[in-house]
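In the form predicted on its own, a lone chain appears below as structure tokens.
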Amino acid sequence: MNSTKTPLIGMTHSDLVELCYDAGVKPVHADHIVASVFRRYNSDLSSISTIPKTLHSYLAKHISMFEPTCSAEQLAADGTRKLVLQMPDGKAVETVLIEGAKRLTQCISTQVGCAVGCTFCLTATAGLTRNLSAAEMVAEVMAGQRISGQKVSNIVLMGMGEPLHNYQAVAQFLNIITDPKGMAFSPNRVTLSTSGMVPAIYRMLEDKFPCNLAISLNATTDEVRDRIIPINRKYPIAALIQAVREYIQQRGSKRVLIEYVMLAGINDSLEDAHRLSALLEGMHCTINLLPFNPYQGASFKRPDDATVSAFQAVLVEAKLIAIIRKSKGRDISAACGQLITEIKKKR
């Protein structure tokens, strides 16, 4: 990607529609543009034969459009695919293409590694790199539909890295995807997660993010939650938790998911139950329970299913919805918490 041009990727519909101004044209080309580019996943401008050659012109000289590299792909047993995508620079992330019942999800990376250092999550272990921006992660959506041949219908933003701490991209990345003038997700088909960085948390209550919001919670004690998720020692459970309440009252109809990696003998007690059912009370969420997903060198275990359904119980003792995800592409290590580049392996 050339450093001295936009992306063209990264602009948004109103964007293209000043570029048609700049390049002296209708800003009704801005529509060809969205319909080749994203709707139809074009990336030779040049043979957008609906524009006219001014427009052209003006492309080649100030936008650029790139592709990132498939590097390696893999299909699980139960139709989950994992792309390693090689961006401009050399570094590479992956990305998840989750099968359902009538949808295609995808998991979409927001960082090369990442800097939060959760001790269950194998992308941890790979540190920060840098910062993804917003073109190469509309890139990571082109390149999931393309190569896989489908239609995405949900997006989550739960791959590699903290999507808060690369704040001003992923905003730019969810107005990109979800403006009905370009991508046209809907905001409900959207799904950021966080490991809890409450500030940014109110921050995107005032900037309205188009999207749903989910909380990497998987505890319910600040004793526990420091060890496994240290950025709690910053921004504890109490904190995270009344920026979920406040979050849910001025967003009304929007249930907030609440993800419990559960960890045999750490946070998987019926009294975490319990606690978490105390925590959640009147909250209007739905609680993922996630049995842990091991990896070599894995320094935790995965309950046993009874260990589980107990858990589950108690949440729904409370009146609470509480779901016992099954992982998808754990063979080939695509499951939440998996997510590593072999780049990085090998380092």
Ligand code: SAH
Contents of the next structure:
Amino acid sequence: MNSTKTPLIGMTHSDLVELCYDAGVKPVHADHIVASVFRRYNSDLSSISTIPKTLHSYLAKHISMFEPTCSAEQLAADGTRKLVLQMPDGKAVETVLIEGAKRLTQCISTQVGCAVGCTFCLTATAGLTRNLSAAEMVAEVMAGQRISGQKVSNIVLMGMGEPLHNYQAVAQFLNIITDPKGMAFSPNRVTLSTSGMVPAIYRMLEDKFPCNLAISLNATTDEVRDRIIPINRKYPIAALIQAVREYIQQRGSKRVLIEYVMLAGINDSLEDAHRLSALLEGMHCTINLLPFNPYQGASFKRPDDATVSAFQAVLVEAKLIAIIRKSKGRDISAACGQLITEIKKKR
Ligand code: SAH
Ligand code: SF4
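Next block, the form predicted in complex with the named molecule, ref. the form predicted on its own:
And the full complex, kicking off with our chain again.
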């Protein structure tokens, strides 16, 4: 990527309308660019036949296109595909494509690394290297579709990074992928997961982010949550739950997703299940129980299946919807950040 030029795939429709004005052509040409690049994945701007010559020369002068290189790929027996994508500056992120019965979900990274420092998360180990730009996140989606040869139907911001620590770029990314004239993902099929940045959750509400919300709750007492998600010391459970309830009240219909990583002997007791039921009482949510995905050097263990089922039963008894998330791609390096770590070790 030429750093003096703006990457086109990081631009929203209204950015492109501005660009048309700057180039002295009619704003309708923004529609043509969006249709060609974001709908038909055309990466050769010079081949767009519906835009005038003046716009072509403007684009050639000011705008760039880039595609990350795929430096590693793993395909699991269940169809889960993991890609390592290298960005123009050489930094790499992971993206995962997960096949479901009627859907193809892509898990997107929002940062290279992460600064939150959750003690059960492999991505946390190396800390934060840098934020991804909106263009780089869009490039993940494009690469996912190009490499898998399939249309992605759902997007989850659950890869490397804390999306709300990269607020502006994530907002821009969401606007680009949900643009009805462009990639046209329904906001209902896009989910942003956060470890609990309370002020940013209120800001998401104000800014009307076009996506669903997922919260990585992962504990039922501040004592445990402080230890495993350091940000809890700043935004404790009560404040987080209040923000989520407010979010639901204002946003209405769609269920919030509550993620709960189960760590053997830490947060998987029946007392935890009862406390979780009380915390979420009457909340319009779905709980995803995620048995810990082990990796080399981890200081946690995955609970056995009976413990996970007993925990789920308590939640169901309390009239909550609780799903045990099957770990997809267990025969490949399934935990987030794992493939990159393996590659680095081999070097
Ligand atoms: N930073 C955001 C989104 C990325 S992490 C967040 O924390 O919500 C996506 C999910 O994976 C989170 O719910 C996180 O708690 C979970 N997770 C991280 N490491 C895990 C592991 N080793 N096993 C199971 N789930 C894990
Ligand atoms: Fe960051 Fe999420 Fe991993 Fe915590 S779980 S370190 S917030 S990526």
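Positions refer to the first chain, counted from 1. Each form is matched to the other, and the largest set of C-alpha atoms that superpose within 1.5 Å is called the rigid core. For clarity, every value in this text was computed on a predicted model and none was experimentally measured.
- Once both forms are fitted on their core, the CA shift for Ala60 between these two forms remains under 2 Å.
- Shown in the overlay between these two forms, fitted on the rigid core, is a CA shift at His284 smaller than 2 Å.
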